[in-house]
Structures are given as C-alpha cells and as structure tokens.
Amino acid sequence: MAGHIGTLVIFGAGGDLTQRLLLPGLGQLLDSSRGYDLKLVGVGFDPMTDRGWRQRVEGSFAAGGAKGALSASVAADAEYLQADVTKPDELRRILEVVSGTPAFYFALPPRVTIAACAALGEVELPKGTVLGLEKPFGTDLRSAQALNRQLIKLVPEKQIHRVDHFLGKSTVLNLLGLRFANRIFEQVWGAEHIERVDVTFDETLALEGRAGYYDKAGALVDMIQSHLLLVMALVAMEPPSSLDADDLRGSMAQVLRATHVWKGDAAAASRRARYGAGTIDGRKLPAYDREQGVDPALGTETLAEVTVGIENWRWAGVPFRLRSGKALATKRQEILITMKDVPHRPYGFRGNPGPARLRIGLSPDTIELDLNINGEGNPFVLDRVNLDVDFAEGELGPYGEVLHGLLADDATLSVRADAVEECWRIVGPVLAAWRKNTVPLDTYRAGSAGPASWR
C-alpha cells in the first residue's frame, strides 16, 4: 500500500461536493494500483449516524466505479462525528478517534475553513499531519495571504494541499507531454508564431442548487480565478526541468507572476453576464436571479470573460482570452491555440480557410489540429482538414489523482501558496471594475449561445 497516512478526516461530509466529487474519487482510489489501507472519519455540522454515514459512502463508491475488497472495507468501518469545527475542542475531540497520521480535508466554504484553520492554531496536531484546501482559497488576496500565514503556522508548506481538480484532469497533465514530449510544438510555442489562446470552460448546467455557494462567488471566481488561470499557467510555462513538485510549481508561479489584465485596462478587458429564462435540452429554467436562494441585488454574474497578457520574452503581446459561463447552448471546454498566418502565399493559390489552430479538448479528452492542406479536386483551392486523436485515459478520476497526492504527501498536483495569491492579485482590478459598475451586466437567454452583443 502506498503512503503513510492512517486517517482521513473529512469536514463538510454531509455535503454535496463530499458526496459526488470527494467520495467517488476515494472509492476509485482505494481500488486502484495505488490503493490505500486507511480509515475514513467524516465530520459535519448535521446529526447523522455512523450507519447512515456508511450508506452514504457506500453509494458514493459504488457511483464511482468502486466495487473492490478495500473500498468496501474502509466503507465499513468509516465514522461520523457531528462536530463545529471552528471550535478547538470538537477539534481536540476528532482527533481522539484519529489512527496514525492524519489528512484533514477541508470541503467547507472559503469562511468556514479560514475559522477551522484558525481554530486549529490552539490544537497540538500530531506529526506529519496533512492538510487538503478546496478552492476558492480565500475570498480575495488578503483573505488568501492571511490563510497562507495561518497554514504555515500549522504544518510545513509541504504538508498542505490546495486542492484544485483541474490540476487531476487527464487532459492537463497529458498537456505537458503535448508541449514537452514533442519538438515540433515546443518550437513554435510563444509569440512569434501564435496569435491568440483561449481557455474555454462553457457548460450547459445551470445553477444546479447551488446558490449556497455560487451566489457569492460567480463565474470569475468559481472558475476563471482558480482552474482557468491554472490551465493557462501550464500552456505558458517555461519548460520544468523535471516534474518534481518544486520544479513543476515553480514554473507555473512563474507565469502568473508575469501575467497581468489585458493593457492594464480591467474594464475594457473583461466582460460578464447572467442567464435569463430558457430552454436548455427540452428543460424549461428560471433566470438566474429568480432561482431559489439567489439575491438578485448581488449581480452575480454567470458568464464570464477576461482577458489577460503575460509579460515576458516568450509571450509579450499575446492575448490569453479566458472565458467560463452556465446554462449555455453548447459544452465547450477546451484550450484553443491559434497560430499566426503565414506571412505570404505563393500567387495561384485560392481561398484561405484562415490560420493553423491547435484545439485541446478538457472534456472529452482530445486533440484537434486544423491544418491548410490543397482541397479535393482543384489542388490550388486551400481546404482545413482536421487530425484528431482522443488522450489515454488515466487510471483515476480528478478527485483520484488528487487524493492520491494528498494521500502520498506528493505536491506535484497541488496549489502553492504563492501561486494561490498571485491569481488572486489578477483578477483583483477586475473584482474592482465590476464592484463600481464600470462593465455592465449584460444578459443572454438560458440555452443560447450568450449575449447577442458577444457574437
């Protein structure tokens, strides 16, 4: 078995991130090559018994796949404490039940788990102890800096795991083989041959029930702020030296340090909207600000674009257009690298289907090149012809391969610290332009591609 942990402690199991992301993920985990022997210990605000916490991780499993000796063995003898864990002695109360080393893993809204970490300060915490952070980090830079100093107080750096999923997606880890693997990419991977990326992450979802949490974040923060920064991180490093936690990390906070809104101008380039009523999938849905648990006079928004630059040799005057909206006509989600066109065409040529583009699939998981090639017929009329090959499926899910790092003490699939803040620092003047109303709030019909005045 691998790792050294001997409990995972999980705050906020009665919750729906616990029940559809978390616990599948451990389930496929524990079932794996990489498989754990550990005990799982649940805590949560709510009454609930230590049988109805085992249905309930039973079920989780099973929807994930999890159907082996193991899983059904920690699924057995799993715990339920009720307990506020925002109070050092129901902490010093969990860690009675504790065997071994301990991970505790935070699926807690942002205020709760800054409370929890505070609390944790006057909580002698055995050694090795690992602690596992869902994003958002913090609800804006100062939040995030203050965390950051409270974890260290708690555990070394390396012992805490900001948990972004993103960062466990097949795709992304397989982007690094894509630019790093292959000479013929990495040559021409900077400004002087590519015009424009965009990182797109569109769904056709819609609020879903969440209004607990989304209300008071909004697409910015939900997604561009976190995972989509992230993901241009790893198109625009510099290559690592190896794929070491520190190496790896290091590169990435070495883009976003260098990254910056669009020319300084958060207003001009950012844009944001909300869904109205629609149809999506023969679906009938309410706007967004007549769901239940929305305030409609917080002006969440639900569609987001942001475009930033990233100031460095390799990148100078490129745009990175970053984009990630709800209850939208199509799922699109993907990474899309235009290249410049070629500086000239031999006379006799006709059409021009426009330039190169390199698309990487999120969901599914592919790749896509759009190439210029002599048409069918008429060999002097330029056609596109698309080659695509779908990625190899990992062997785990997002939440497995994170878990398994927190679960390993392995960093290389988490945020580090300094990477959490600078994100934060990006899209602060864009926070602000927003806050003062200086980007309107546009709307687009549920279902629809986004606002008419986008296209």
Given for the second form:
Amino acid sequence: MAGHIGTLVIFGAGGDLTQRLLLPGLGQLLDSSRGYDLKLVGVGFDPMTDRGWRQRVEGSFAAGGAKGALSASVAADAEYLQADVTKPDELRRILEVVSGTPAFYFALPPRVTIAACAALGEVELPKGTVLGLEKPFGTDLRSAQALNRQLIKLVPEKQIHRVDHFLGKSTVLNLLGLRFANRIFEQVWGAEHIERVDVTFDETLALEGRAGYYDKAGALVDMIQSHLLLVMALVAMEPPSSLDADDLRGSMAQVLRATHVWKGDAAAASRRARYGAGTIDGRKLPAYDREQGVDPALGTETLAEVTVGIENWRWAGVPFRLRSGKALATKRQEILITMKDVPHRPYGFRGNPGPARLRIGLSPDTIELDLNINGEGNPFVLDRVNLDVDFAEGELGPYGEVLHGLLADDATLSVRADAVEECWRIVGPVLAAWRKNTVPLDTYRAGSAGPASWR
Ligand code: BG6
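Show the form predicted in complex with ligand BG6, please, because up to now only the form predicted alone has appeared in this conversation.
Time for the whole complex; same chain goes first.
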C-alpha cells in the first residue's frame, strides 16, 4: 500500500487492547501484501524501557502470526515514551520523535481520550495527522457530540478513524459482495419478502477480568450500541454507488437515521439479564455480581436484546432484533434473515418446514440457506435442505483490516461522526427505560441459553 503514515503512535501502549488486539493486527498488516515500513512509538503512563516495549511488540506480533522481515524490523526500531497525554507539553515532546505524517491511536478509556483530545487542541499538529479512536465513543449522545465537536477542530473528518473492528470482520465485509454483486438477493431484500431479521452475538466468554470497563458499559453499550447496529446498517442500507468512504458511510448513516426502537416503546422493545453462577465447557464461573471489580449496585446487564424498526419504504414493519450476551451455552454469532411464507402452497403438498432463511455466520464465517424441497421418499412431503458454504479467512484479521484503513488514509471502514451519534440516539430511550427500572433485570445461569422466561 502507499505509505501515507510515517509514524504510528499508540497511546495506552501498556494496555491490554494494545497487546491483545492492536499489535497482533499491526504485525499481520505489516507482513501482508498491503504492508509498508513505518515507525512505531508506544506511549504510556507507566515507565517501560525501549527494550521492554520491543519485546512486548515482538510477542504480540508473534501471537498474531507475523514472521516476516518487515514486522521484525518495525519491532526492532520501536520506541517507548512515558508521558501523560492529557498534558500539551508532553504531547509536544511526543511530536519531536515522530517522522513523516503521524497517526495517533487512542487505546485509552473514554475519559482519558476526551482529556487527551482537549490537550491536542493546544498543540500544533503536522498536516495530514490521522486520529484513531476506540469504542465506546463517548458515554451517551451528548458526550459523543461533544467529542465529535472537539475532534473536528483538530483534523478534518476524513482523518478521524472511529474504529469498530466488526467492520473489519471478513464476513461483515462479505455482506457487501453478497448483497450487491448478485442479482438474486437484492430483489427480495425488504418488507415485501422478509419477515424479520435477527442479529445475534452470543458469547461463551464471560467477564474475563474486564470489570473496569465492562461494568460501566454492559451488553447494550458494549455490543448493540456499536457493533450490532453497524452490522444492521450494512444489512439494511440502500445500495451505495461505490465503496468509497463517502458513499458507503452515507448509505449507512441514512439507514441509521431511519432506525427507532420498535413502535417507539423502549420498555416493550427491550430485555436485559445478568448471569448467575454456572459452568461453561467445564469452567466454573462465579455469578457476575461476585466477579472481582464488579459493583452490584450498578445493576449491569450481561445479556441485552433490543428490537428496532427501520422507518422507510423498504423496511417498514420488519422487526430487527439485536441481541448479545456473555457466558451463554452456545457461541451463536450470526445474521439470520427469515423470509415470509409463500403466498400460496399448492394443495397436495404435505408438511411445512417453515419459511426459507438465510444465515450469515459471523464466527465461523459461513453462509447458509435453508430451503424447502420435495422430500426424498415421498415427493409430496416437503423437506428442509441446507445449502452452506464456509468462507476462507481474509488475509487480515479485523484489527489488521481497520488499521490498514487508518494507515492508508482510507476511512471506508471507520465510523463517521453522524453514525456514532445516531447509534447513541437509537439506544437512548432503552438506556433511559432501564435506568428507570421499567424493564426487569432477569437472571440466567452461566452456561445456559439465557433466562428461562425468554425462551
Ligand atoms: C468487543 C467487546 O468490542 O468485541 C467484547 O468489547 C466482545 O466484549 C468482542 O467480546 C467481540 O468481538 P470478537 O471479534 O472478539 O469476537
């Protein structure tokens, strides 16, 4: 790829996100056909030697499968700076070690990111500077709007990369090919033929030591406000004229603007629950509210479900149910599109295995089509068949993919300011209803399929 960025500066270099996700993604990218040489600078609040940082970078590159010469040389030349990025003078010191155009990646908690952006306002940034920001982007609509206003004073919108790694997942990207490079689906893609859409991201993973972040976010903000609404936008948007950043993100923003909680009733359209003690794959888990660092008084949910409707010509009347939870029995991560039943089934057929369904699996990456055909034994008895295909993995994982966008000056896979604000607007009434306790906080056993009353 063209070398747009000369130096990648990671704020929060000592953190878990940097080690587990960002650096492995960067290593993959460097060694891929899209890699190019750059300088890597880690910045953290705690002291670390250059040597310690390089070892960390090498370890994470190796964990992501990087073995090439380019990743090795970037790791060998990496530098570490101890600094408080909320202080303008310290930011100026960081700028002194930058060569070429810098990209600053904020792998920091939202509160620190907001303070660091305010401090960046006091500093003269090199032309072309790129900013990368992790979710959650703000903590509600107002704080997201305030952060957007602050960011746009620093650099133009196309240089702001609000990162959502779901947009870098290969199946999510495959949605574009499936919908817009085939004639068969787009013709039936709407309320006339589709009964409902379910976007589900159930995990068997539990809190995994992330109380500091998760206990304040909960499943609704952690997964639905960000990832699942964006996936829904790709499923439901109008065909863009091109895949460039303006066209694609314009289509996504347009459909999000038309999205509201189902029938305007946030309490009726949402459910929430929290896991109790249980066992998953032989692993014993304590109840969520007994996990270390959790404040039971916050009443944080670990399973959230919200039904939304898209109020436009194509989708009016079709429920989109978004659901995500932790510590569940089965890892079910998919977009399920249920078609309407046929208007008339010729008399003489027996049985009805249900309407046709298209399932796009997000992990593992698959596409399945459930169809009804004439049964093998008796051709007048309808039978179900399942056509399925597994996708080859993309060359890059999700973080490699989104980092590529950031380093190559291509904002296509970054979340635009208006989309982030729309996502907060959509979930706002649900958050308010939950705060007022108009929706009960149900419980489920860790390792179960969710609360018994939901089934
Ligand atoms: C993250 C959430 O953004 O996405 C996690 O904070 C979640 O809670 C994760 O587990 C899921 O994504 P992936 O790609 O790791 O399955």
